[in-house]
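Listed next as structure tokens is one chain, alone, in the form predicted alone.
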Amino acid sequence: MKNFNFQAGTKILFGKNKINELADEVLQHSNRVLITYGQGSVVKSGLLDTVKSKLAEKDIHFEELSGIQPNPRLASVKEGIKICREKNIGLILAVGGGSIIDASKAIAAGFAYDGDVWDFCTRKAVPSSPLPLGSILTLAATGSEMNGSAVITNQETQEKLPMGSDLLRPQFSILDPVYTFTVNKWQTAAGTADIMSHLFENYFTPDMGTDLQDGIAEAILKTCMKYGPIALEEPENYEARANLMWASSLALNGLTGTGKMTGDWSTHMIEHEVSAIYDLTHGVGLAILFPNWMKFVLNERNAFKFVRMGKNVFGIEDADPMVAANKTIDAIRKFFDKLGLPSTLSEVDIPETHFVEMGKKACQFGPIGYFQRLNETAITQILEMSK
């Protein structure tokens, strides 16, 4: 196990009616707020009105930025920065899922930066002195409510790139599982796959001696496998929604990656190239790609990691490690099938037209992945396996 520093700086307010604590949390940072949200769900559910009333009760001034899309666009980020500067905003309050929180992180980072906010994604700059951020989560998926990472889409260049800093961790996040009752089956399934994919990225690494971290990841995986199908059939099952919501946060707050050199993250980078062009739901893309990445990188040297997951998560045992490893990958695919997710890109109307281009763009900063390094040819092959 490697040396590490770990601090999960986000204050979590978890459970029913935690919205009642919103104003007091906001006032610890500012009395001027930008509320960011998406394309209507928080309006229809009444959550936005509740947020506004809670702020108004404490005379907290607020501005609004609506219409942030899934795979959040650079244009929305720039609009948010403009509002924050013109209206002297002191805190950003993201109300929604990971896309809203990601866009808000980029706005927070860009507020005090004189250059183009896209510089954070192209590694030309790092965030410094961002605005503080709070979130009210409405979708269990990305873990953005408890980490400092964000992914932004530049429509002009058809690029979808990550950015991040511990400075961008939300100061607080309100996690009320009731707010996820209205999430439809497609997004619930995609969110469950997204959570699991974050665990895969930190699980499949070359590191040794990280039994505790891997055991935590296995427990969260089993939680997803238990409660994902229940949430699909019983959308207002509080325990199912609560367990998925907390799994989302714990899967990507740094806990399962501590003591490791780094996570793999190549599958995420490949999916970013796909959704940058085709605007695919992130969790759906990951569900399609991950089993194929696993098949591609599996070999006799690393099969032991698949064997461990197969035994501890799926109850798979076989004297032949390669057989056990392949059974494990097949079990993951079967679970995604159980969630009703597609297994090929053609099922979501994505042709192979841009596979070579995607491979090249995924490697614009060099080969990706650490469980196995992947060049542009390897990425193209994984995409071909997924078509």
Contents of the next structure:
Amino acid sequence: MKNFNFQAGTKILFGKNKINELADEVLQHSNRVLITYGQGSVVKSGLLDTVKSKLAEKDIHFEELSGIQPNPRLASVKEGIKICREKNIGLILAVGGGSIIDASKAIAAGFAYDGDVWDFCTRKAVPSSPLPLGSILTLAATGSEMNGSAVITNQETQEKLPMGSDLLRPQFSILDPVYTFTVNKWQTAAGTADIMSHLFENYFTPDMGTDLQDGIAEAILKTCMKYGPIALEEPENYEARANLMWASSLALNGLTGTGKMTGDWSTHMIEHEVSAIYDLTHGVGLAILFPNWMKFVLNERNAFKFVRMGKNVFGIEDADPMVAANKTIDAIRKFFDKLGLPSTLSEVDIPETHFVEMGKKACQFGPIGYFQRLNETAITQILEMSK
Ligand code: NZQ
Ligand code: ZN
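Give me the form predicted in complex with 5,6-dihydroxy-NADP (NZQ) now, not the form predicted alone.
Entire complex below, previous chain first.
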């Protein structure tokens, strides 16, 4: 296990009616707030009205930025920065899923930066002194509610790139599982696949001696496999939604990646290239790509890691490691099938046209992945396997 520092600074307020603590949390930072939200789910559910009334009760001034899209666009980020500067905002309050929280992080970072906020994604600048951010999570998936990452889409260049800093971790996040009761089947399944993919990214690394971290990942994977299907069948099952919501945060707050060099993250980078062009739901792209990435990188030297996951998560035993490893990958695919997720890009109307371009763009900063380095050709091959 490698040395590490671990500080997941976000205060989590978890459970029913935690919204009652919102105003006090906000006032620890500012009494001038920008509420950010998406395309209407929080209006429809009544959550936005509740948020506004909680702020109004304590005389907290608020402005609004609505209409943030899934795969959040740079244009929304720029609009948010403008509002924050013009209205002297002191805290951003993201109400929604990962896209809303991500856009809000970019707004928070861009507020304090004189250049183009896209510079954070192209690695020309790093965030410093961002505005504080709080979140009210409505979809269990990305872990953005407890980490310092954001992924932003630049429609002009058809790029979707991450930015990140520990400074961008939300100061607080309210996680009331009831807010996720209205998430539809598609997004529930995609969110579950996304949580599992974050665990895969940190599990399949070349590091040794990280039994604890890998054991935590296995426990969270089993939680997703137990509760994902229940949430699909019974959207208002509190325990299912609660377990998925906490799984979302723990899968990507740094916990399972501690003591390792870094996660692999190549499947995420490939998915980002796909969704940059085709605006695909992130977790759906991962469900299609991940089993193919696994098949592509599996070899006799690394099979033991698949064997371990197969045994501990899926109960797979086979004397031949390669057979056990392949059975594990098949079991993962089968579970995604059970969630009703597609297994090929053609099912979501994505043709081969841009596969080579996607491979090139994914490698714009060099080959990707640590479990196995992937160059443009390898990425194109994985996309071919996924068509
Ligand atoms: O826009 P609204 O109307 O709110 O609807 C959203 C959206 O259509 C809807 N939704 C959210 N909560 C709901 C709900 N519908 C009904 N009831 C609710 N309670 O769900 C749709 C998807 O929302 P979105 O925020 O896009 O989903 P998600 O949380 O999966 O976020 C995806 C984005 O996060 C990025 C992805 O690449 C993608 O852009 N990621 C961010 C990460 C991070 N910050 O650490 C890591 C991830 O790997 C990921 O890359
Ligand atoms: Zn993800």
